[in-house]
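To begin, one chain is listed below as structure tokens, in the form predicted on its own.
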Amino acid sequence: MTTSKVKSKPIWRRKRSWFLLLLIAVYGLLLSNRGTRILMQTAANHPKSQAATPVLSPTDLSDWENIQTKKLKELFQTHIYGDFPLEMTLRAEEMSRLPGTYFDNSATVDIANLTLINTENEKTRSFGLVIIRPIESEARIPIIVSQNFCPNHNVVPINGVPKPQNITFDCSGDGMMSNVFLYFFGRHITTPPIKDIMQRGYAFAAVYPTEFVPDSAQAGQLILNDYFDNFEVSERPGALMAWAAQFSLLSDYLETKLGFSKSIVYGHSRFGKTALIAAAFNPEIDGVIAHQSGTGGASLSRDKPGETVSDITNGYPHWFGNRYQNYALSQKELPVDQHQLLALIAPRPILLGNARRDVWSDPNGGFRAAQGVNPVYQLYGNSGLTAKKLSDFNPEDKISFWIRPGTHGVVKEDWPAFLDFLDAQLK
């Protein structure tokens, strides 16, 4: 009797099969997560979905400026951000200039210590400010005011810039998390190209808003509840509104006390939101660069593929007023949307920065919001946004839309576009 032997697969083939099965399983698991699916998408170049609603169709400039804008501000305060804290004032404690020149002899650097005072309850919060000026320009020039993720000593990495007290995050690149942060979000998420900014004729001011209100749900809520204890809970400002008020007071201070000719508020992501809010509530701010501001910023709250009201209020409950979370499951019931926030800035220039792979921040919704504001800009004799598709970057437009390849962050392509926009608008 003869027997036959069944040949078994070589071990390396069996291992490869198990590895392929594992890859398929991991890929399937990733695709089952909505956030991961969105991160793998690319924004279409042509605006999709419905136009921004409610439709803006103002016909009378006096009615718009004296009645409609007041109503819109009340809606944003009541339903999204909490009240704009008119009780806040800014006090300058001291200022000094670092000796010498910096950034290849292109700039001087001033250090200021400032205090925010709630005049209703006398509560105070202190923070640092770094002002960088072109070396040959003590005259009245525009200044870009920047709220940053990283502390001032990271944003302006020179000896003499003080490190804030009790910070929980450092972008110096010394640790693994800092390196990961810079790898994913770009080197300009920390330090902008300051020499280039100086050569274009702009000053630059850096502030770390976490010194005022910590950017964490627990610590942030504690500070907000204490500092704004004169507010009813339903009206208390969220962190975004508090940071926007800080932006607003800084803008006034830099123009009226330090003599800068114009102030442009700039921020990325959450601080893009605060830049827009600040300009909407302070007509003296001269322009806005809001980069990838997303939900609660320039992106429409309705009909969106990316971050929803539910996502953002669950992840960052300290950012908003107490009523915004009520719309987490019913965004269509919101009585206001983000194109109306942009409309409050008209006729001043706005740049909305975006990235093709940042669908979470919804470039499509930001573009439709910008389109929806055109009737208000036209009321002032401006065309607003002339772009027909997302890639049409027109820095001369009062509402200019910038999109590049890549993901969420600030990279080398971004700042040349920002400065081209400012040159077109301010020079």
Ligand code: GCU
The other form holds:
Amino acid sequence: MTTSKVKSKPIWRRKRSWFLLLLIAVYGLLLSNRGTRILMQTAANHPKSQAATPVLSPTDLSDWENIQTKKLKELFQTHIYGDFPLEMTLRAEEMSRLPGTYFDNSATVDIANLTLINTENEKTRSFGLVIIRPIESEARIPIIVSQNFCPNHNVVPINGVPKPQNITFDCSGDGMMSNVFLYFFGRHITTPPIKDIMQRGYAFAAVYPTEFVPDSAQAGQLILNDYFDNFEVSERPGALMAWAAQFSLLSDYLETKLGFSKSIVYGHSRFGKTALIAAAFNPEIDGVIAHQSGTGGASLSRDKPGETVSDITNGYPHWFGNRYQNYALSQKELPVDQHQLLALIAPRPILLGNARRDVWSDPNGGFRAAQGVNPVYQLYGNSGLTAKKLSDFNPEDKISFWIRPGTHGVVKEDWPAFLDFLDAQLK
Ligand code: GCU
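For comparison with the form predicted on its own, would you give the structure of this protein in the form predicted together with the named molecule?
In what comes next, the whole complex appears, and the chain from above leads the way.
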């Protein structure tokens, strides 16, 4: 009997070995990147790490409203956002109703052009506004005021909503980029479920803040420098503060001039930050939905996983006032933390939206911030946040915390939660 010995190839000559090696190298490369490592994490369901500091313990309403809140506003302006620009007004250029009804006959649509005027130096910037209201609604209903990532004609995708002038960015179309955008950031990153909003009895106002201040480090900073040239560099508002001022003036306009009963500011991520800042600086805003607002929004800066002050000031230097970057390497030294921003909104309702795998925004730090504000809500005779863990969604809480599985973006589960919160708070 003859035996033929099959000589096996040395390991380094086998294709499979090289493929395995390549996989290990790619995996190693990905893990060596901090951003990717964070992307692979999941937020713990129980508040982890230290409670918000400094601990808020106000005992006297008059001291809180007249002294403490003023001090806090000073700190936020000086160290984080730049000054809240008080010398601004809003002028409505023209308003017209598009003929017919929309969104399965659930709504009418008005369009307007508005101008923000810096009354100190007479500089102006214009932007478009779209207002959608439920047909047959009562005259005075609440309005959700939304700052968006996409231009108005994408947010309200019907004929007649104008494209912004001089802006080429567009989220519409069947192109690969817009599909990738929707795939990663969810079906409602571009446009909310307008018909559902109408059916629950809310009006909806859309603006594209980039028309006022471009969201780019260079072009944005140039506009800020020019439009706010009446401010010292160290006090000049950053883009978040400027957009918050736009939110604030627009909310006042919708209530006082157009007769809406209440204004709720809504934004995702960077515009979740601006919604919180606007409500903190304008007591007339009636409530906030801040979805995944993260660093510089609802998440605590001290002891923060995910995005650091250094990350955000490197990536988006135009968003903040001039001094925030000084804390890039020492964020523990910040003399104020984000639970104190939420405290400036108390006792009004706040919904903080989150996703388990969005550790970049740090849901856990947002939860601890919300817990840290309870003493201020209690000062007003309210229990604030009653949730004990991140997954306890109690829409009737004045500080309500919503978390779902998944990542950064606005997905189909989010809007029903937002609307349940509004129903519980306003109806
Ligand atoms: C970046 C940024 C965040 C911001 C987010 C967004 O991820 O780091 O701070 O919230 O963009 O606005 O989508």
